[in-house]
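Heads up, the chain below is alone and in the form predicted on its own; it's given as C-alpha cells.
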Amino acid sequence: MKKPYVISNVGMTLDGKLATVNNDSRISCEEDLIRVHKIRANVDGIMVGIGTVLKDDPRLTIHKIKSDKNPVRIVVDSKLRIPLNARVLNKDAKTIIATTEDTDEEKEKKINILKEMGVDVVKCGKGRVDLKKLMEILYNKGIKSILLEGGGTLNWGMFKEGLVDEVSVYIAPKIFGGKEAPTYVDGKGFKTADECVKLELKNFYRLGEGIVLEFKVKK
C-alpha cells in the first residue's frame, strides 16, 4: 500500500498527559514550538482529529518561523462535527476533512457549505473514518508526508493500524496527573506487550527545560 510517511509529534508531561483535567495544555516551551513549526515546514500535510479542533481551535499553520508555504490541513471528523467558524477552515492553507460514507440530509447540507468554502471533503469508511483508506487517498492527492498532531483517539487509531513511521516527543518537566486528563495515546489499548507498537530510539537532546526523544517505529 502506498501511503504518506507519517511523523507523530507530541508535547507531553513526564506522566504522559497532553493537558490538565481542565484542558490547560501549556506544556511546550517556546523552543519546542519552534521545533514543531520546523517539522511543519518540511511536510505536505498536518493531521488532527476533530477532538483537537473542538478543544483548541488551532490554525495548523506555520507562524513561529518564516515559511513560504503552509502544509495542507487534514481533519479526521467521522460525524462531521466541525464548526463552520473553526480557524482550521480559514484561507491560510488548504483543508481536507475526512468523514464517513454514512449520510443524512443535515450532513450533506454541511458538506455542500464546506465545499463552497473551498474545503475538500473526503468520505471513507462506515461508522468511523477508515484511516488506511484515507492514507491511500491522501497519497494519491500528492501528500507524501504528514505530521500527525492528533489527540489520544486519533493517535491510537493511527498506531493500531500501523500507519505511523516516526515518533518525535517533547517531554516537559511537569506532572499533571488526573485519570481523566488526556494522554498521548488513548483508545482501547493493546492487551499484551507482544501486540504493542515497538520503537527504536534514534536521537535525544535537551531543549529548553525538557528533552526531545526521536524514534523510528519498528515494522
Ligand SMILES: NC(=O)C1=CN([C@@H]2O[C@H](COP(=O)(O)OP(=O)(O)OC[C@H]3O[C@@H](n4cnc5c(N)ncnc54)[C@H](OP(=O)(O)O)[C@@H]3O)[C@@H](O)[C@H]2O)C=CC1
Given for the second form:
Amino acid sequence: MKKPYVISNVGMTLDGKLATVNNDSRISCEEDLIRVHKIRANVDGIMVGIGTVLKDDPRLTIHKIKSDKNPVRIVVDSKLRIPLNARVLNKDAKTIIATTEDTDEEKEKKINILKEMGVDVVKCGKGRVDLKKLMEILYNKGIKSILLEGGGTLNWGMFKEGLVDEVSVYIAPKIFGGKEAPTYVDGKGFKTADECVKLELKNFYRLGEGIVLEFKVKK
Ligand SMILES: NC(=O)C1=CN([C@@H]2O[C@H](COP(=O)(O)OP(=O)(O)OC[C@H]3O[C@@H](n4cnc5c(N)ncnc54)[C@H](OP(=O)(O)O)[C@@H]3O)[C@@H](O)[C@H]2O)C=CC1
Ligand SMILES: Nc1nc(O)c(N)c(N[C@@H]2O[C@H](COP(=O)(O)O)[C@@H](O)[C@H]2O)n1
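The form predicted together with this ligand is what I need now, so please give it after the form predicted on its own.
What follows is the whole complex; the chain from before opens it.
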C-alpha cells in the first residue's frame, strides 16, 4: 500500500503523560516547540484526533518560525464533532476532516457547511475512521509525509495499524501522575510484549530543560 511517511511526535512528561488530569498540556519548553515547528515545516500534513481539537483548540500551523507555507491540517473525526469555530478551520491553512461513511441528515448538513467553508471532508470506514484507507486517500491527494501530533487515542490507532515510521519525543523533567491523565499511547494496548511496536534508537540529545529521543519503527 502506498502511504505517507508518518512521524509521531509528542512532548511528554517523564511518566509518559501528554497532559494533566485537568488537561493542562504545557509540557514542552520553547526550544522544543521550535523543534516541532521545524518538523511541521518539512511535512505535507499535520494530523490530530478530534479529542485534541476539542481539548486544545490547536492552530496546527507554523507560527513559531518563519515559513512561507503551512502543511495541510488533518483531523480524524468519525462523528463530525468538530466545532465550526475550531481554529483548525480558519483560513490559515487547508484542512481535511476524515470522517466515517456512516451518515444521517444532521451529519450531511454539517458536511455541506464545512465544504462551503473550504474544508475537504473525506469519508472512510464505518464506526471509526479506517486509518489505513485514510493513509491511502491522503497519499493520493499528494500528502507524502505526515507529522502525527496525537493525542494518545489516535496514536494508539496509528501504531496498532503499523502506520507510523518514525518517532520523536521530547521528555520534559516533569511528573504529572494520574491514572486518567492521557499518555503517549492510550487505547486498548497490546496484550503481549511479542505484539508490541519495536523501535530502533537513532539519536538523542539534550534540549532546553529536557531531552529529545528519535527512533525508527522496526517493520
Ligand atoms: N503533549 C503533547 O504533545 C500532546 C498532548 N495532547 C493531549 O492529548 C489529549 C487528547 O488525546 P485524546 O483524548 O486521546 O484524543 P485524540 O486526539 O487522540 O483523538 C481521539 C479521537 O479520535 C477519533 N478517532 C477516529 N477514528 C479513530 C481511530 N481509528 N483510532 C483512534 N481514534 C480515532 C475518536 O473520536 P471519534 O470516535 O469521535 O472520531 C477518538 O476518540 C489532550 O489532553 C491533549 O492536550 C495531544 C497531542 C499532543
Ligand atoms: N510538542 C508538543 N509539546 C507540548 O507540550 C504540547 N502540549 C503539544 N501539543 C500539540 O500541539 C498542538 C498545539 O498546536 P498549535 O500551537 O496550536 O499549532 C496541540 O493540539 C497538540 O497536538 N505538542
